[in-house]
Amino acid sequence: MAYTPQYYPGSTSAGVNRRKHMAGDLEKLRDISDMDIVAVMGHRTPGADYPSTHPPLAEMGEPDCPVRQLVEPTPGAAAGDRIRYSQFTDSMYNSPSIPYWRTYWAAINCRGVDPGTLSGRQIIEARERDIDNYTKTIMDSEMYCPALSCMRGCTVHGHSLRLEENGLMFDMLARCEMGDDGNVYYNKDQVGVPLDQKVNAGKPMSEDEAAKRTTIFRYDNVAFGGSIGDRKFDEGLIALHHVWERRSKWGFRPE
């Protein structure tokens, strides 16, 4: 019997966008080159070979194991790549994605990853050639806006601050700048090391497009409901309250 997963409830645009992200049904909006992705990540020189932590699996002569027979290794694991990461922060002003949804996307759609969500930032760790591909998928897609999202491996602050006059999210390390052509350029890698050549990340979303594509519920765009507006609570909030209530009652063991 065919089964279609239900990733997230609700009929609002934010609910629809959350389902799209979790399902991996992403619209491609730009095409940033592999070399530019590697440059912004900053783990190795673009074009350099992948450093390894162990020989390729095919050369290691590992003992027979039914799990190894069932699970095909990722390209990075098969080659023995080291573990590397990419980390993003997203503005609260209608950025297309939010940290938890990047984690949900990675956990559901990517193999061999360790995603983590912190306050205002989201990190994905994986074998190096695998994280290169996963990061490119993010930056090419509707999960990313050059003005409202930024790859920041450290000093991520800025997601909750007002946007700058040119619409960019504040960055204390000034990794990005707005070009005269209207495109956003990375002039430093994700940890703030200056790049030899700027990386063109494309044009920012307009305010209307960002409001349409965002996964954020906001009182001034798509509200959860209740006292804001005259519509019912979003089904997502009802489900969240249901889980919270059950966990709380079970934890406190009311008699």
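Take the two forms, find the largest set of C-alpha atoms that superpose within 1.5 Å, and that set is the rigid core. If you're wondering where the values come from, they're calculated on a predicted model, not measured in any experiment. Positions refer to the first chain, counted from 1. First, how it differs from the form predicted in complex with its partner chain.
- After superposition on the rigid core, displacement of the C-alpha of E245 between the two forms amounts to 2 Å or more.
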Contents of the next structure:
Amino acid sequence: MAYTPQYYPGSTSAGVNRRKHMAGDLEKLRDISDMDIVAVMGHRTPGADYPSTHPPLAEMGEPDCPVRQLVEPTPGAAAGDRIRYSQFTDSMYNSPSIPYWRTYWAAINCRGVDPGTLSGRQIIEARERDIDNYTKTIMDSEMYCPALSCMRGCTVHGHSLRLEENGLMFDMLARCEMGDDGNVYYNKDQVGVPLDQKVNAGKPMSEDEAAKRTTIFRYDNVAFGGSIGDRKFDEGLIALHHVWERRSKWGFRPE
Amino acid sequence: MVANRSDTEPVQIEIFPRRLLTPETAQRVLNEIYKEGGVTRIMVQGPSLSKVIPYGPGRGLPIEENRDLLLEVGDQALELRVKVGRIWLELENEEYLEGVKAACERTLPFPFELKKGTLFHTKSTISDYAKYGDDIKDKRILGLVDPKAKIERDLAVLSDERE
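Form predicted on its own done; form predicted in complex with its partner chain now:
Time for the whole complex; same chain goes first.
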């Protein structure tokens, strides 16, 4: 029988969604074009060649190394692309993904990445054509809601602020706007430089859908712990306590 | 009937909407509150709306969306430099409270919290001393603007005449 890893415990919707993100079992909700993704990332002009920092590996004549023979380079590494990044902020108001789960997704499912997690934002660094590909996967999938998540390379705030009246996460740089057709448009790239053409990021999730798809535990949606009212400890929290107790008492020994 | 102390003393309240207000909604709320009368002081607070990109590769580029935002209340107009997320009011006395609540219910399209408390500081601080000296003629100015604000830009005195 093939082994199926179980990444996260718990039967709550947040627990199930966390498992889905970690396993890379993501539902595709929209299709944003490659050119649009590149425009929002802002590292190069859409359609331009990938600049490189070194010649393609095939031309470099690599040393005789068993690890290099074992590990196939990613397309970006093979071509000698620059390292570039995409960074997302996620609202605490039931954003579908949260920084740690973005990082788990990237670390488990993507090759050649350096994910970095902060309290309300998450950055992934990789070779340029790889990060283009990974960012498209994120923005097309249920890890992304145009209103509650946003690609923000600088002034990466909004996570813990109240939403704007139209339901968008607050952004001082006003990178996104709500169109008359109900779609959210990027009118600036991730560092706030205006785009030549607006990028349609699709329709935001409804409040109910966001509450269903979120990986965030919230007292007013799926509570992580507590004993007030209907609250009870999630299996994830019990597992966390278990790990913490074992680690504190004896150093981590799972048995 | 004898008026008790709380009926005649000024009261301070905080209006905390569930969402951050657009300049239009903020202006509508404040004007409705102002029309109810009894307002001694108003302070609006929220995340800053910078006019230029402060950090990163786009540093210095203008943010057009944040320019020319005005807050017109009564007979005065102020340049709006924050996304309004919190309103502090001082009312002449308790009897105006219901009017303020009704004005918020009329104009805010989402729920809000209304809390009573001591919000504006009452004594001159070191920052106030550095800014105004030790002779503050109008004590109402205390707590209205933060120490780094420019009074001529961020503070307006409204007349007592209301429409």
